[in-house]
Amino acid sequence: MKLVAEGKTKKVLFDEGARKYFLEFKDDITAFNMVKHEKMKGKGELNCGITAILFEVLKKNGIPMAYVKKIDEKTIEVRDVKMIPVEVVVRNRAYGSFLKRFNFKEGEEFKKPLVEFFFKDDEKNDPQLTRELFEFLDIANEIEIKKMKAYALKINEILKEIFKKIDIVLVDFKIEFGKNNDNNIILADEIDPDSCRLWGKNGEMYDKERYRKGLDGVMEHYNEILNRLKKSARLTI
């Protein structure tokens, strides 16, 4: 296998031989830029393993992606794919960033769902992009930013559907987007405790956030959303 990427929780794979391409998920999880970082034993297989349930679940769903299936605890195999730097963030409720733009109170839930984008440069701490933004940028354009925000909205459905039979509320989750081959918007990358906010019925934390304010039990968190999604009948693999 050649390594073609490296970035904070995952690797990039090409098999030169078969032509594909895989994602390895590794042990790492950080913080504030990588303010704070360390490794946990497991983490990598957990989040291999509900990144491949949901995206499982998305794709019977008609959703566009670079997943083509699990390989193994911490593989998956992707589709060939140009990243967008962009990350589309779906909010449910007021919580993290938002809350210190705006006057909302913690865990407000919205009347409908909020899309914001942001451009990927850790340096400059993922600056918002605004319409203007993405075509000086040459980031992408109209039709490409209204698809992208259908896709978000559709994953946050069918997301929230998905956590609510787990008795989890998906507060607000982080996803990508890439271009394949044929230049089509896919989605890609990794949907899991990382990217997304999952609180339980009352308020109690299931994802990386337990991380950022030094809680215990990160792994333990990730381990019962991998349990309750694999007992959940209609989401087996």
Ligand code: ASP
The other form holds:
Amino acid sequence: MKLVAEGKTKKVLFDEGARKYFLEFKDDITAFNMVKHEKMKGKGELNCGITAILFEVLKKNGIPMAYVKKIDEKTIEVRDVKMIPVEVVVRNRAYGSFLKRFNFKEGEEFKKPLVEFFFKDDEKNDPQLTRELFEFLDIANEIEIKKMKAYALKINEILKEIFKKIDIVLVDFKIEFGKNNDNNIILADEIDPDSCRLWGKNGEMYDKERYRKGLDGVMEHYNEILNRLKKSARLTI
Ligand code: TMP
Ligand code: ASP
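Given the form predicted on its own above, produce the structure of the same protein in the form predicted together with this ligand.
So here's everything in the complex, that chain up top.
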């Protein structure tokens, strides 16, 4: 296996014989663009398991995606994709960087979901993108932006439903898209507690915000999400 790329929490691998790509989930956890960074044993497996379950449901619901299938405890097979350097954030409630910019009550539910785009650049702290910047920086055209927004909203509806079934509120999440060989926009990357805000009924946090805030039990809470999703997936099959 050839290492194609390595990020903070994942590796992209290429099997030259089979000509297949794989995403391997690492045990690293980071926050505030590597200001905090450590390894948590088993994290790769938890995020891989959660991403695979969520992607399977999204696939069944017709979302075009790079995800092919889960290979082993920390690896998924993915299609060849050229990543678009954009973080697409969907928010159902006011939290995180939204609260730093706008005067809403913490946790307040929005009348409708908000979709925001940020340029992927750790050094510059992922600046927010406008339509003008998309065009100016030649990141994506109008049709592609509209497609990403429409997919993001559809994904939000599906994810909200999945999490509601396991008594979790989907506060917000981040997804990334890429282009396949036919130049079509497809969902890529991961969806797991690293990239979502997930609240229990009493407001308990089941996601990476625990690590950002220095709360204990990060892996226990990720594990709880995986176990509830597994149980729920068994019931619906
Ligand atoms: P934000 O409120 O900090 O902008 O985060 C919005 C969502 O995006 C939240 O669910 C956490 C997720 N996220 C990432 O996945 N990666 C990141 O680098 C950041 C800043 C947020
Ligand atoms: N994803 C960024 C990091 O890992 C920022 C964050 O999630 O807080 O450093």
